[in-house]
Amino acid sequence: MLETLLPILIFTALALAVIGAVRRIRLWRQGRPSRVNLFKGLVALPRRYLVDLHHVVGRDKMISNTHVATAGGFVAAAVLMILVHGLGIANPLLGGLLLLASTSMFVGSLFVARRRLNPPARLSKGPWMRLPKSLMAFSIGVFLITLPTVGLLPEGLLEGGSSWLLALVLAGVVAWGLGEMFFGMTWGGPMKHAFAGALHLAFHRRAERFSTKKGGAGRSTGLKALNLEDEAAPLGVEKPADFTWNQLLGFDACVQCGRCEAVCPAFAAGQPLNPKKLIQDMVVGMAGGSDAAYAGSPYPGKPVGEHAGSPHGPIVALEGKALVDADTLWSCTTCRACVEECPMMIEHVDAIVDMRRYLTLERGKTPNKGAEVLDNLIATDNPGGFDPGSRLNWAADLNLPLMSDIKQVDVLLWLGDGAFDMRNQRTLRALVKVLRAAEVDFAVLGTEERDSGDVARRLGDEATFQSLAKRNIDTLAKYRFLQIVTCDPHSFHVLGNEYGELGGHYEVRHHSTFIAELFDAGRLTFAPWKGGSVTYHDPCYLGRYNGEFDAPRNVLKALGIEVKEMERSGFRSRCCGGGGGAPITDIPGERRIPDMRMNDVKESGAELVAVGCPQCTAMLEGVVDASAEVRDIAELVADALVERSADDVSGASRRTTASTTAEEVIV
């Protein structure tokens, strides 16, 4: 019977599997065009799996062990009795090796279902409660119908009059597991991830992301520019069909295992944003319907059930609710935690400054100051609307060297907005004592300088970014220098990575980097610390953007200074709060995010919080009854600067001089 059976339900599952198939990539394919290269990336696809994706799971080495056992187990086991039992190519060999592999995934789905006994809250629950069960109900069927290919059950034990039962109740745990992993995978089971989730790491919209067998960088973290000369392109995202295709893709792949949910600074805060929820929602869009079958955690004061969409319907309403509520995109700070924890690499913060763009200049929707900033921004190239020729006040005494005066130097020192607020011209105050000691050939644009534009195109307004961006590098352009350094991470990171779509290619340093390289080559010379203990909290724009973390940290080792890491530091480490336009847009929570980062610095036990970004000091320092002092590292170096002696002078002179300049480079 087993015989007949089998192949029925092999073949049947797989045709429905191939039907589904067909219906999500339609479902996909209601997105923009975006040009992939197919072959390309179907070839990349295994190393992306085995490389990329088993990095950000092998974090967790249970749950990456499990998933290997499990997910390994399945697709040989699904291979194998394919041939096996569909194709009837019945050998010991062949059966011996499907054995092996559903043991395999038998044992992998134990654990599986050992982490569904206590789910932690970021978990979905709903179907995802029943896969461990559908896992052990494929391995065990499989293995059972196998045992009399390898001889170790008789031949026609199944095949009796009086086995028919047995071989039904094989049958059926055999179909229930056909079902959920073939059938399932395409028409939106759990198995989903699986099936989406290896077209999205082929199709990847970031394939730069990806490491290479050449040791391709695996960072890519710019925002893609728009094209407003393109007068059919839609401005931003209004409906879920306004997302390229493998955006939608990029959703349909989420295992919704909620690693995002717990590293966003937002949700912890208690602001109505959920990453998991708000991709969840995405694909609700994307196949239309509401939101009521979401398993997971809601966002922050928002039930579950109250909203719904369509391809192409609008996802934030003008009036009453649509399929997302304004308040949930504007409370992101973009800091890029959730794409850091995505096991599926899926691009969140993209996605939500994508609808950011059609909220701000569609609608002109930016709420409460976000829409006088961006006028500021407009009407006088900085976003607190300051004269801008009153940019180098703070610097009258300091008799800084002009660009537009001396034409080329080693250094160009890029101010940032930081130059119209009194706490940040401390901090750079203290970076210009600091190049002087080394003895840096720099000097500044002064008011040809303009704000970068990072405020602006995180809040949507891809318009002013690119005008403020353009009229920068038209300014660099006049110029010669060899990098730019600045203790902004914000400028460091759209000057580095998002101006070179519009032309501008620069080497940019983060101040911190300059000072670790300028102290290594014997130019910088500290007293040693005599202060408390200290902890140093990572800029999300420095860190997670540009994957610095260990300059700041050499730094202050430099200094004399044992870090004491918070809880959450480096890749992990927590939001202060004001990257992404969010103090500006200002969305209310339940708490503050910088007063939560306090908190981590409180429960370190350090008595100061070394920083390297003026949203950061700015945030840390806007805490009530705060425990401890903030610091830029400029600042504690410049406070730790000795006088050279003559022969470290002379040292460092001939290193210095047996470097390259910028006229020998550009010259």
Given for the second form:
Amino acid sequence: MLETLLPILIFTALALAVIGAVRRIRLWRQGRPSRVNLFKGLVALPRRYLVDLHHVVGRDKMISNTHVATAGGFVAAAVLMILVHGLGIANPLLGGLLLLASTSMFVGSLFVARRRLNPPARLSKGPWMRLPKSLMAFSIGVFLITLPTVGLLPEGLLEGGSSWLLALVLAGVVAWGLGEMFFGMTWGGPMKHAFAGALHLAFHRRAERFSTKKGGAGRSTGLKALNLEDEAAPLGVEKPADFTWNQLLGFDACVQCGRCEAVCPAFAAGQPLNPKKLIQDMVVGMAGGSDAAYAGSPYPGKPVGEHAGSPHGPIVALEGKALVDADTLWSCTTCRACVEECPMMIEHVDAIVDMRRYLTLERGKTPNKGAEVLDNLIATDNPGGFDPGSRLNWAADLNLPLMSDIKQVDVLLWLGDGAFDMRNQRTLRALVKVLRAAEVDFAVLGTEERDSGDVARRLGDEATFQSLAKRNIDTLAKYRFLQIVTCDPHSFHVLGNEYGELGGHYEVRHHSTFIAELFDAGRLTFAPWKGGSVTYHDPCYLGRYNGEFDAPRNVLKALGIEVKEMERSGFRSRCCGGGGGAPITDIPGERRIPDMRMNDVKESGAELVAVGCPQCTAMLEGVVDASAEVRDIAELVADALVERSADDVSGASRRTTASTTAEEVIV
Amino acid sequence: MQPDLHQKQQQGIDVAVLVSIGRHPTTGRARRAEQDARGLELALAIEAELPGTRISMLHAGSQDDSSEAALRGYLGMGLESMTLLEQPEGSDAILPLVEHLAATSPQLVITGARAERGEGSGLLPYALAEHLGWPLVNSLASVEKVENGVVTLLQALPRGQRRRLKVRLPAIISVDEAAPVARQSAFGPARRATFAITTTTSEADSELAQWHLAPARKRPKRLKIVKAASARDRFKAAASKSEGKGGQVLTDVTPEQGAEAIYKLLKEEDVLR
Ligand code: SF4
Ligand code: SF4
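Given the form predicted alone, corresponding form predicted together with its partner chain:
Below: every chain and molecule of the assembly, starting with the one above.
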């Protein structure tokens, strides 16, 4: 009896899975077109899955191993089962392998079950709680029905009149497992992540994030430009169908593991954002319906079940409620912690900025000080609305060389908008002192420099960003330099990663990287460190965005400082709360992000926190009753400088870090 | 429901908002003028309150790229189009505006109190009122209601005082910093909006041509002489509003008497010699 029933079950499940797949694909295809090389993506899929994805998943060894056993066992079992029981190729070798695969899957499912016993708050419950049982049903069922194939049980055991009941029970168990695994994969059960996840990896919109056989994984963190020339092209994302199809596919890949939720500073601060819920809301919008079935932590302060949407309905309502509220989108600091942690490589920040673009460009609804800052950027080229002619006032006594006078240098020092801020001016003065001590050939743009456009872009004002960027690119095109050095990681990121798409290609260095190079080249000498214990706060735009974790630590080491690392440091560093225009839009929460970060500092026991970003400095120094002092790396370096003896200078100073001069490169 | 809706439609009024090209105080870049934008904001508030209200926006001036960008700043507040009464640079804006307003006869005309470039004398609303023979209310804080051809207004007086006025339409109102701040201008709507360009009779502003224009300088402030013994007294003196001493409040006087009093003061202060 089973021999007739099994193929029917298997092929019905497969057919339903195919129908489901077609329906799911149609949901994704509601999105806007996106250029993806389908074939190349599919070919790259195994590598992306086995290498890149497992780098991320592997940060949690337990889950990684569980997943290998369960998923690997399932894929093998599924293929073998189709051969053995579906097509009836009942050879004992295949049968044996099938037993092995289902056993592995069963062991995996035990671990899945264990994790579900007392799940952490970040995990979604609901249908996910039944998944371990379904996995067990499938693996046990397959195991049992395969025993006769390899002769461990007599062939006829399940054929006799008395055992039809047993056979029926077995068939039921198998059907349950098949249902969850095949049918659920494409119809929206927890196993959906396997189908959508695989295709998401293949058709990911940032293919550069993955490694290839030729080289390591590239970072792809720059936002993609909007086409402003084409007046018919939509400005940002108003409704779920305005996302590109592969973005929608990406949302569907989410496994609701909540790793993004666990690292999100806005969520921890009790602001109304939870990246996991946001992604789930996008799935709800794409399929249509309400968020009532969501079974994880909500947006802090917002009950579940009040929001609903549809593919062609607005995401943010003009009045009342739609899929998400605007304050959810404005809570994000664009720190990318969620993207870094996500095992499915989902791009939360892109989605958030896409939706912000619509709110700002089409609706003129940038909250709180947002509109004022954007107006200032338009009228004065700096967010504070200061007189652009006063950009160099702080350096009146420093006699800084100007690009407009000398036209050609090794290093262009990009000041950033910290030039208008008294605190950051101290950092800049320190940096100038260091550059002079190392006899670096540098100059500044002075009043020709404009805001890099970072804030405008994160606030969704792509038009102002592009206007600033294009004018900056035109200015830079007038001069010759080998590299740009800046103490602002936001300018660093934008100049280095986002100007390229608009035609500006530069070699940009953060001041910590540059100082580390100067030290290595023997051009700086430091007095030994006499201060207390020091920790280092990684700025998101330097660390996670650009992968620069070592240089600042090397500089501190060169100063004789042994860094006391905070628990969240490096790629897991917690945001200071200053990115993405968050201090401007200022969405209220229960706590402040910088306070939490200062608390991290306190827990490390350090008396001083070294930073490398004007924004971080401002945010951390704004903490009341802080236990640690905040100093920029440039300041620490400037304080430790020792005059070198005359021989030293003649020996080392002519050695440049770059082996060529500007003239040789460009002429 | 149909008649009801009709009634509501009937309640709406025609509002004309006059806008000029502004000038950013620190960089001098062209932009939407602060007060005019507040005027448009006021009109949009009336529209939201009073369904069926139609807003038309008017600008008299020449058309070029930088002025267009500035004017689109107003359009980005949510208007689909505006009327541009085209005239060469340096022309007097009053005549074409009067002609246009007389021809289109809106019930309410809203302007800013003064322009940010050119003479910036603040005379335009008065000149319009004189030509059209309409009442003018300046320094408007808000429009409370419009009913049966009468508008109830809140006028801002110094030191946060407000005065409620009822004015029969048509009327001209001018706004300054007392009116609510203008909403953000959005790029998308601004880019899509259109200009209806009308050529007008224009007359060169001969008076303006004779003027010598120079950037305004901050006028020196009169020093408050504080004889304070302690820091607390100094702080109090700095924080308190100076009580107008020796001033005179004139109520219920004829315009002639008022003018005389002002003239006398100007003489005393050596402003007029
Ligand atoms: S980028 Fe940072 S703040 Fe924004 S959702 Fe992700 S973790 Fe949260
Ligand atoms: S978005 Fe990524 S990290 Fe967040 S719950 Fe989904 S799969 Fe997990």
